[in-house]
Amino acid sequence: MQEFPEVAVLRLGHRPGRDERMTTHVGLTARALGADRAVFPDNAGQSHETVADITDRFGGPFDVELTASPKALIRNWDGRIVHLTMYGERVQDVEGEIRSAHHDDEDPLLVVVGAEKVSFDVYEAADWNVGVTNQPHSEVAGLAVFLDRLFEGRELDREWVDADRRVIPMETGKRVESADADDDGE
């Protein structure tokens, strides 16, 4: 899916014991919906391991990494920054501008997803502060909607490479098979 410049998702903040599932789901959502990598704070090692394991089993390309200084990543980012916040501009009002800037300028895009109260310097560093809705909601839902609008649904047809397993779409039931199996499951 690398037809456009890089999209990285930064999980800003992680409260051990409280945010394990949410941080993991930020990474899994970033992976499934078209981002190229996720960056977690260095105290989110379990989430890092889970997302790396899913990528190993279900394919990539996708990278997940830890950083000791998420704010330094923001300060030193060589590209555009979108901060997802319910206080931001409506996604439907700015998605075209963001998509055009990302596609036309060929700058990498950093999508910042907070875990706790985000300091004002993040709002100032962002090129866009974007609200998927101005109502309280999950940051995972906000990330999913934003990425889908950024990629205009193309991420849903992504081809996964080096997968050990694949999910077979079914009307009813669940089926996961070896990626080496043919379409008849043999």
Second form
Number of protein chains: 2
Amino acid sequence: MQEFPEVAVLRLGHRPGRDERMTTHVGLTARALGADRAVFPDNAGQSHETVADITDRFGGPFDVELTASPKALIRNWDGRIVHLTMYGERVQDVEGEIRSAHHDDEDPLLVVVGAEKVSFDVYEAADWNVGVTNQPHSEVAGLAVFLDRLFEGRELDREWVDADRRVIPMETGKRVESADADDDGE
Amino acid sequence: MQEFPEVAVLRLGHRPGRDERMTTHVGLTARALGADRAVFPDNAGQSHETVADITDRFGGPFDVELTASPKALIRNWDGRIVHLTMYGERVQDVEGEIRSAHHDDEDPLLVVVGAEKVSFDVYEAADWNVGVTNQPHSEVAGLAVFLDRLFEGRELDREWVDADRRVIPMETGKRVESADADDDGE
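Moving from the form predicted alone, what structure would you give for the form predicted together with another copy of the chain?
After this comes the whole thing, all chains and molecules, with the earlier chain placed first.
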């Protein structure tokens, strides 16, 4: 989000066909919950297209990219790295430290979200291995809770620019408005 | 969770094949983040099996069930109903009211998570239609953030009984211990 140093979400591993929706949901969750950028392996072209399309329609700023070398992104990252894993330290124990590195020291943050088995060098490269519970559940759920806690809910109030449409919160029913008039950004 | 009135999560709609993983992740997220029960449509047998198997291995209490009539569960629910939808009221605006109904008035809570298009009667049956952002992202992410906020993080400290194994939080690496000796329930 604009007021914070960059938060990028790296999806590590992607099995075409099988992982399409999960990778797409990782990207859409990153966008909706305050990350600035999602990076997918380059065999995840379909997920990339979906996330880019949603950003076109519902606004940004948000970038989605493909990379031929996710490991190089980790190796060369100039900032701190969080790896979300059910084997990691408890999020409630380390979130304060991570928030402080990100908000106060202004370190950009790379959040790594694995698909299948993650190799040991990723555990070693991470500044924090973090478990959103130490239970098996969903990388999408883990990412969502982590981002909501990192930003302490401020991501829910972020504004969107360059959107074609905007959903108006409603008690009952659906309301979508065209957003071309007043919130088109630069 | 034991100290609170029941929270059940209903997955509404399931397309076999296409939705298998999403429905499984809804169930596993419900379990990991403090719900007491997940209910799937009866064509989601494979997801049911996966969630039951994880509960056997990693502990409970947690129930997963199939129903032939999700709409009847909604109709006959004796408590309050939350429907998670990107068209709903902002979670940050209504979570206090929902928490108070659940914690103070001790109303059991049914959390409805749709797959595809949800029919209008569900919007009407819900006491609250709630958006975890009004952006398109992931029903799994929405459920995760909703539960974490409902329980104000207390679900992260819950204990598991009747588990075969337990993951020990680690700074680096993986450690799984057998849990048969000391945490087997009663």
